[in-house]
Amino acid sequence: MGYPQYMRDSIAKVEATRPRRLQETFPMLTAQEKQALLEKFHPDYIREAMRELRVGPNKGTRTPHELADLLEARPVLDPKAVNLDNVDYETDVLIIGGGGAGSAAAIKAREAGAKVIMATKLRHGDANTMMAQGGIQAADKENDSPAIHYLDVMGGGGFTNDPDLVEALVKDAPLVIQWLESLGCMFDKQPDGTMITIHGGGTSRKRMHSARDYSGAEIMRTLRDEVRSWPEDIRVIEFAPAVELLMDTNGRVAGAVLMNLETNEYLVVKAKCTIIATGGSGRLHYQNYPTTNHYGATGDGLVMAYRVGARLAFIDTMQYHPTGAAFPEQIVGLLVTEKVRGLGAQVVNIDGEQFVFPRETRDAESAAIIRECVERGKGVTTPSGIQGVWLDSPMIEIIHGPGTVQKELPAMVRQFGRFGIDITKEPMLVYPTLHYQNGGIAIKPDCTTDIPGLYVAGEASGGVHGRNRLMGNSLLDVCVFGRRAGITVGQHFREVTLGKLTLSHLDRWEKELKDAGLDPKVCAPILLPDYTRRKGV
């Protein structure tokens, strides 16, 4: 397949400017330039794309229409359809979600003596953790420190982050690397055993640890193997997403109702402590953007927590990764890891001219690409009408030597090679893609929430990243706060005595909808996106 001739003509311009670009250093944006760029071009600043919530603890808070529809929706579950006296499973800890955060929590809760049930929508490991590529941050080199990491995280988030959560993130980071390695995670190393680290966007030090360009898959493999090593203590129930949280008569979250996707039967799980680790919501396709997210990423945890009264934070900001594949059409939206830019590849327009520093924070990098295509008209248009710019991956070989791309980015080489594109010799066409849910359920550093018995870890939480997440802090987030959630519930589950199970909060929710004059036709959580083709399309 490969690139059509008119795109090859543009690539020739990229090749012609490469010698000059290798000698030049493109300036970073000033703080004022960055803010002006974001306000004009970043999707978070499009006012008509959002609305104020009309019900719930975040009433009056703005959020994208797609998420607002779910947060204001009717429950999927009819309380009359479930007999809460008939408990299918009873456990110390219920973890909703089977990705990195849920698995880390299960491991630590089990170490504290808890019996754990992990309920996951798809298979154990079908999560955004598995799909992360570039790496995981940790300040463990002599020229670095958690304090410097802290400043990078705060700056990347626009200094809006919850400082206590950021402190927890950066302090635990070196411990997390050590812990993962002790469990068998294979990080990239020098021949003498020294960890290889590189830059990411917004980092002032090289602190990105990686496993080639499948870092998330390697971390998920490690955590999943450890969970599966303890089947007598951790029961994994696959294809059984939660559709509603359970409360007890004391006002405590007391488990959840699951749906067996194979039989459509409801399962009642009674638990002393419940951890939401359901990940993000990219499959809602905010503002019609393609997404890097796995098929189950539909914001379920936010919906269920919101209905029991949990406060949400930063739900007006999503992350659009600057480099999602724009060609070929078969892989549009799939992640092109930031590690490509970390290794030296530049972002250039149709004329081969660089227009942005390659390691700006993701929000600024994305906004610059959108500006180049939308306002300046300097994007490359694909045969199907998609706009994009070039990510000049052959520069990596020039800078670091032949074979570097194959060594450092084997998954990328295979992904594009299937379509006749050799990224060691040809650039990739990219455009921003919906990647991450910056906001979520508000938590404290020990992963507790406003609601007794409810804990949250990973992408379903909000606050640690502020308005923009830096590369490598999501894999770190799931490990740091997954571990912390497991440790916290491990310290408290023995103290819990549950009252009678109830779903009375659903009656209160229906009343709140009615009092607000709302009659939503949508039911949530939606569990899986609807990709059925409409008539005439």
Given for the second form:
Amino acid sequence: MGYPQYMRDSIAKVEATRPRRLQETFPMLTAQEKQALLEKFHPDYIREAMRELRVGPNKGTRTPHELADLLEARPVLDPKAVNLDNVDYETDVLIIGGGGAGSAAAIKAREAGAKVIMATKLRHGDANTMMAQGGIQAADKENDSPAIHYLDVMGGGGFTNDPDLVEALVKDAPLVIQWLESLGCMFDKQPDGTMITIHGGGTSRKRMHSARDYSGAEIMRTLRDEVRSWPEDIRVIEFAPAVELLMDTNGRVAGAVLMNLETNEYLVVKAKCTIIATGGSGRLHYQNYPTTNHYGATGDGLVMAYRVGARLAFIDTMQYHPTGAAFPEQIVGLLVTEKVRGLGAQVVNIDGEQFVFPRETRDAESAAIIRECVERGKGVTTPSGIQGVWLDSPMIEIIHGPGTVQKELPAMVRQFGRFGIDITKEPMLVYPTLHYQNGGIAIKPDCTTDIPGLYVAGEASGGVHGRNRLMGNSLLDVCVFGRRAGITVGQHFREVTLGKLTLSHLDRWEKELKDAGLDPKVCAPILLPDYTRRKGV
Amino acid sequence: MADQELIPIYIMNKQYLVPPTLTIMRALEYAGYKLIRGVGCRAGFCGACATVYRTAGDYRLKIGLACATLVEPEMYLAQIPFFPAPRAQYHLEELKPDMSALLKTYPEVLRCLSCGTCTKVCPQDIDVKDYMAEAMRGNIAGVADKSFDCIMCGLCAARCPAEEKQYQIAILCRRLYGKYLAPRAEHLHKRVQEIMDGKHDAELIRFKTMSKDELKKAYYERDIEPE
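Switch from the form predicted on its own, shown above, to the form predicted together with the partner chain and output its structure.
After this comes the whole thing, all chains and molecules, with the earlier chain placed first.
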């Protein structure tokens, strides 16, 4: 295993230019250059990849076909298959999704005195949060401030972000780090306690906090362990995704119907407040991109919320992470953390030359890599026929000293080491990979939505990141808005009296489909992608 | 894929022919399994896909993560979708970061035989035996550091002859370390206090009330902290 000879020839060029490149800084894009680059090469700008929705609150909004197919789909659930008088669980708060946002919400709702049920598709913690590597942003250094963080976030999002949500994000950020520490998260620190922080793409201050390159795993396993400290108040139901929201006769969301993934049995959960924390949709493989996402990232929350009339925001923009693995074949599309560039590694082409500043915002960095491969033909083609450029990780050892890569990037060393590639000595071949759903269900800073009783937090929500999220703001997002959702329902649940449960919104949905002349064959949410080999294919 | 030689593997003792370039997980799917158990992040971070296997002519049990291990010819494999290793009930604030915490929650820690089976099976190549030795000495910081890369797949507990729950002990130690023993970040607590006191509100409101053009100008003119 390891690189074949012809790829080694290109690596020799990367090594040859390395001493010179160590002295060079590639210029950053100007505002005009960036806009032109995005319009020509970013996948969000490919018109044929999208269409206008024909039904629902976002009728007329452009969205990728893969998501539009699900938003315009039929329900999975046959209303006649469940008896709503037969309630399996009754609770104050139902949280759909067991990732970072759902877990943070559970902890905060419990603190406020609520009884919580958390329903999760696979195991508690099987989520994109667990896979986040690089870090979490917070402006807690002397030369930084929430306002400077605010400016970085707005610029990164193309000045389209919801300012109130961004304000909440940046102001809560230091509070979140303090909270995580109080729960026992181990952040990287100097011996005197100072947080070790580095740059990410689009940051003007070094504010990326990390836990080696297991930052998300460290946060997720800590939050999960804290949730497990309170079994009498928080009941976690695993392998039981929600397939449809329930409403009451007053037009309030009132829980959900879950499905036991192993027995296909339906479970009716009646809840005074329902939080959607179902994460993103990378497993829809927009434009056939591979993805860094968790197996369960199929956009279920968006589909269910859309059917009860919740408005979506920024659903025409996805994040393609600039550095997905392009070789070896077994790990194509998996994440190579931005921390690699944060530590000084450059991105170079087949000739070992730089073509982009290594820490542009992700949308621009990705577009530049696509341009280098597609338009300029300066990518390296792998034996399985995909293209990539080099991410020159050995530079890190030269800049920060031998042993830095092993210390700071143990997960990456392990990931590539399994296939005979030593990233302390050899660069990694990378290409953009589908990473994040920039948009989602529209929320206010307290995580409420247009629909009473429905709250949303984390990647399933939309607005805070505008059209492009910065590195380290997703772990921050799930913690900030997960906590806020928990606090909000903690204030609301006591005042709620539910009416009779109903699924009549599904009848209204069927009528709306019919009125629009649609007769979809697709049923959603899909819950899991199907990677089984089709017979004859 | 079509012109590749296929190799035989055995899933739950039934033979399937699969391409040799696949990971165990992709091979299961190639064979027709739509996975529910034993699958998670598919990238080596979540510990859902711990797999035990034997290969022809070898008496030894081997282990791997299905998402990160290549198939081999004549591989007999079974996934461990769930292994009983319940977490002890505790609240972090009621524990002290020393031996007393471990004796209260996982008293069986002292029964460790130091046989090293755990180290041998760890798919993360963590020296589990070593951190268990730290645990028996009550060195919470040592356990926290040495177990840090644990993905909690549970293979250590599954194979332990002393019936330890190593990965549960490890997360308890990491949390105790993070909460009580890690050096305090004074700058963080100072900033939190400033935010609570409203000291950053004026600057934020200044940016929030700017027109889009003013904000763009401020963004592209902002100074960037050097490397």
